[in-house]
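As C-alpha cells, one chain now follows by itself in the form predicted on its own.
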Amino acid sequence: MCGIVGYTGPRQASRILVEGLKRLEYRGYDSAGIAVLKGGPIAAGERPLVVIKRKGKIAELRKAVPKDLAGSSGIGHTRWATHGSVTDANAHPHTDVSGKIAIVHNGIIENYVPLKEMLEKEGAVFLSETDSEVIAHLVAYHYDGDLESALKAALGHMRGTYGIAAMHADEPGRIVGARNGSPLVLGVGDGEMLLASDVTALLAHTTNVVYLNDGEVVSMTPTDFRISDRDDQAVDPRIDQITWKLGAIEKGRFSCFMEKEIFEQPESIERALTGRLDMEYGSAKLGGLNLAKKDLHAIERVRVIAAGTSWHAGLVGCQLLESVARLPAQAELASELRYRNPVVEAHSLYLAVSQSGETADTLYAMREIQRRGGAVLGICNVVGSTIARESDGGIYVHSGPEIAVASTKAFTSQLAAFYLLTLSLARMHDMSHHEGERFLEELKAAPEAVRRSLQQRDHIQAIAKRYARFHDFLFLGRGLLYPIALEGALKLKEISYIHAEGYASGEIKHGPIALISPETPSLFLVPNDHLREKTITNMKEIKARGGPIIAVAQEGDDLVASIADEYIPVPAVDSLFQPFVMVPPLQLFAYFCALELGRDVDQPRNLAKSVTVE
C-alpha cells in the first residue's frame, strides 16, 4: 500500500522522487504527490515549500512538476485512500498552516479525530479529510527550531501505525522519519541520503540500506543520519546490502511484469532450492531456521498464519505436512488468529509466511504467538522486512522482487519452501534415505516442469478469449489440487474482476452445484491419484446440468479430454508434485482474461502489493 520517498542531496529532488514513485507504483495507489524545498531565494509573501499532489497515475503528477524544478530535498508519496475520497486535497503530502513543514505518512492514526479536535481549538486549519493530516499540524504545534524534536513530540500523541517522513522549511537538507508498524528505509548514498518504503525507490541510487525498526527515527541531512528511538536514545545502524540487480525490477522483453514474473517462475524456483537439496543424506539443508535438530525433532504439530496467496500456499504446506511428514499441520488466516485469542501449544511450530514480510495482519498476529511462549519461523522473499527480521528463524524463498500486485512467482517459490521443509522434517521421522532421494529428485524436476507448463501459453490465450465474456466461474480441485483452486480463482478475481470461487470438488454436490448452468464455466484441477476418477465423476455431474468445463489435466489423459470442453495438458509429474504444474495455466488464465477485458495487470483496482494496515 501507500509509498514513500525522500531525497536530500546535491541533486534535483524532484526528478528523483518522481522516479522513486514510479517504481512504487505496484504497491496500489490513488494519487500522489511531492514536497519540494525550493532552491535559490524567496520572495516575500512566497512559500518555501513547492507541494504538487494530483490524483490518479504518477503520469498525471509527471505533467504537474515542472522539469526545472529547483530544489534539492525533498519527500513524495502515493496514496491509498483510507480517510477520505481521492481528490487532489486528500493527496499527499500535507502541510500546516505556515506551509513550512510537509509530511508524508503511511499508515493509520486511530486516534486522529480528537486530535484533529484539539489542534483547531489551537487554531490549525484543515484541508483534507485525512487522519494524516493531523501530523503535520502536530509536529507545527511542538516545532520550536528542532524537527526532530517536534516529530518525536508528535508521536507521543498518536495511536496507530505509520512510516512517516516529514520536512520543515528552517531545516534545508534535512528530512527526519519515524516508522511504526509501516516499513521505512534509509538508503546511503555518496554525499546524499534517500528514505522510502521499499528498496526498489532506492535501487537505482545505492545498494547500502538501513531498515528501520518499529520505534525508530531517523534524521538525514546529505551527508549524515543519526538514528534514535523516541526517548532519544541512540541506536547503532547496521548498514545492509541490496543484493537485487536494477534489471530485476525492469520489464526488459515482456509487456508487463505480471507476464514477466510468471515467466520467470522456472529461475526463481531453483533459486529456492539451490543450496539446499542434500543428496548424500537425502534430505534438505535449511540453515536459517535457527532451531537444533532435537527441537525440530521435538516439533508435533505445525501452525501456517498468512494471509491471501500466502494462506493459499500455507494450506498446500500443511497438507505436505500432514501426509509425507506426519505431524498435525493447519494454516490459519492472521487477521482471524490475531483476535481470537488463541492457544499457543508446547512443541509447535508457527510459521508466518508473507512475500513482503510485512503483512501488518501476519506481522500482528506473528507477535501475538511469540508473547505468548511461541516459535515462529518466517518464510519471505524480501531480505530485511519487518517479519524475517522479527522472527525467530525462517526460509527467504529468493523470488527476487515481485512488482505486480498479484503474487505469481512468490507462490510458487514459497511451495518450494513448503516441500523443503517438509522433507527435512519427515527425514527426522518416517520417511527413509531412499523416499527422501526419490522426493530430491522430483523436486529438482520441478523447474523443468514448470516451464513445460507454460509452453501452453497460446493455447491458455486462445480458450481465455473465448471465455472471458463470462461473469462467474468455479474453481474446482481436491488434495493438494484444491489449494491450488482457490488461488486460481482469487488470481481471476484480482487482475480480470470475475467472479470466481474455489471449491472443493467433491464439495460442488452440498451446495454450489445450485449454480451450475450454461453461463457459469467450472475448472476443473485433475489429479493423476487415486483422486482422479473421483474428479472425473465431478466433472459429468457439471456436464449433465450443461456447464462448460475447462479441465487442467495430466498430458495423454484423452478420457478428461473427451468429456471436457476444453483441455489443459499439463506435464505428468509424481501426484506429490503436481501444485507446481498446475499453478501456471491458471495464472496464464487470469492474465489473458484481463488482458482481453483490457484491465491494468500490474496494477488491479483497489488492492495493494503489501497491505500494511488493516
Second form
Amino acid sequence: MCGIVGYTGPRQASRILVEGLKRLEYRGYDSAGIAVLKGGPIAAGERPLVVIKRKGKIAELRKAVPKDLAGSSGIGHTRWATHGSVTDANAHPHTDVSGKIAIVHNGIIENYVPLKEMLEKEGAVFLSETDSEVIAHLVAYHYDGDLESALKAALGHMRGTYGIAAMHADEPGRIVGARNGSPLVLGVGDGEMLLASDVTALLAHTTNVVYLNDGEVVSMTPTDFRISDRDDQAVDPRIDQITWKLGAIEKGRFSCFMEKEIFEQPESIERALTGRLDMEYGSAKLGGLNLAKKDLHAIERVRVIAAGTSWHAGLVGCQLLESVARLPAQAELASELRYRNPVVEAHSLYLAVSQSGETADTLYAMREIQRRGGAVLGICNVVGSTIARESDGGIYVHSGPEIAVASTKAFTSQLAAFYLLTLSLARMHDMSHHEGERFLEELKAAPEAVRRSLQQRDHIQAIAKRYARFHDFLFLGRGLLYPIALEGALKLKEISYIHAEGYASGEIKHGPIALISPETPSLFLVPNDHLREKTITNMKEIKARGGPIIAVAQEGDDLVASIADEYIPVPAVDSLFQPFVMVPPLQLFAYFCALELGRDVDQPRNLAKSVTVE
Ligand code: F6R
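To test you: the structure above is the form predicted on its own. What is the structure of the form predicted in complex with fructose -6-phosphate (F6R)?
Next comes the full complex, this chain leading.
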C-alpha cells in the first residue's frame, strides 16, 4: 500500500527520496511524488517547495525530477488509490494554498468530507479528489510559525488512520511526522534523519531506527529529533538496530524477488528453526512467548487470526495443534472475526499470524481480543511491526525481508513456527520424549526436503508452459494438504490472474465436479498416508469426466503417475511434514505461468504487500 519517505540532512534530498520510494515499490502503488525544499536563492514569485508527482511507476517520476534539483530536505510518497482515481493531481505530496506546506499521508481520513466543506469556507482550494489533501489545508489553517503544533492541532480534527510526513518552507530542514494506525519509523543517521513507512527505505542509509507508536508525533532536523505523545508529553525514544542486510532487499542473480524468495526457502526455514530445537528434551525452545510453563500447560484451545496466506499457514497450524498436541484449534479470518462480536474464552490462546505485522484486519481483530481480556501472541516476520509490538509475546519467523507481493518464504517459515509451537505444547501433554525426538528429526530435515522439492524447477516450468493458457483451475487436497491447495490456488490467481479455486478433494462431488471438462485442469496434492487411496479415487472421478490432471505426489508413486497427465514428484517425508514439500511446486507453477503470460510477477495488478486499510 502507500509508502512514505522523508529526508533531512546534507545530501541531495531528491535522490534519496526517489531511491527510497523505489525500495517501497514492492508494497504496491499506482503513482508517486516528492516535495523538496528548494536550495539556493529563490527568485521572486517562485515557490520554495518543488513538488513533482506522476501517475505510474517510479521510473516516470525519476524522469520528471531534474538531476540537479538542489535541496536537502523533502518528503516522498507512493500512492495506492483509495479516494479518487489514479492521476497526477491525486498523487501526493499535497500542498496548501500558499504552496509552503506539503504533506504525504498513508491511511484514510474518514471525516474528510465535512472537514473539506469547513476548509473551503475558510478559502482553501482543493486540487485533488483525495481525503489526504484536507491535511495540508488543516495544517495551514492552524499554522502560526510552528509546524509541529499546527500538525498536532490538525490531528485533533481528524478521524481515521494515518502515517503523515509534513514540511513547511519557512522551517527549512524540519520534517514532522505523525502516526495513528499506519506505521512510521525514524532513521537516525550521522548528521541526517530519515522517516519512512517501512525500514526497507532506510536500510541503505542507517540501521538505527525508532518505531513510532500510535498517537506519537516526531519533529526532526538533520541533527536532532523529538517525539511526543497525544498529551504532548516528551517520549523517551528507544533506538533499535535493524539486522536485515542490504543484500536481502536486492534481487541478486534472480530475475525477480518472487523467484529469489522461493529459492531462499531452505535457508529461511532453517533460520526459523535455529536455536529453537531442544534436542535434549525432544521439544522446542520458544523464549519469546513470554508465558510461564504453567500458563502454557493451562491452554485449552487455540484460535488463529490472520488473512490470506498467513491464514492458510494458520489452517495447517490448527490441524497440527489438534492432531499432535490434542488441542482444539481453529483458524479465523481476521476480517470476519473483528466484526463478529467474538466470545473470548478463558484458557484460549490467540495467535495473530502476519508476515508484515501491519495488516489492518489482523491488527484490529487482535486489539478486539485484547480489549476483551484475551492474550494474543504474534507470529510475525517483520521485527518491530505493530502486531509484533502490541502482541503479548510471540514467535518471529525470521524469513528476512519479503519483497515480492505474493508471499512465499514467509509462508513456509510460518509453517515452521507452527511445527515448533505444536511440538512445544504436545510435549506438555501426550507426546513422549521419544516421539518428540522423532518429530524434531523430521523438522530438522525440512529445509533439505524443500531444497530437493525445488529441484523440480525445470520440469514445472515445462508443465506451466503447457497449461498457462487455461482459464480455470481446481486445486485439490485433503487433510494437511487442503490448506496447501488453497495456498496454491491463491498464488496462481494473484500473480498470473488465472482463475483458480482450492477445494478439499472430498468436496468436489458436492458441486465443483460440475466444472470439470477438458478446459478445466485439476491440480491434485496426493498425500502419502491413509488419504492417498481416497485421493486417487477422486483423481479417477475427474479423469472419467475428461478433466486434465496435474498431480504432485511422493517420488516413485507410479500409480499416481499413470493416472495423471502430469506428475510432479516430491521427496518422501513423513505425512505430517508434507506441507513443506508440497508448497514449493505450487509456488513455482504459479510463478512460471505468470512468466509465460508476461505478468508483473513482483507487483501484480491491484495488490499491495501490506494491507494497512480495511
Ligand atoms: C498472498 C499474500 C496476502 C497476505 C495477506 C496477509 O500472497 O501476500 O494474502 O498473506 O494480505 O498479510 P500479512 O501476512 O502481512 O498479514
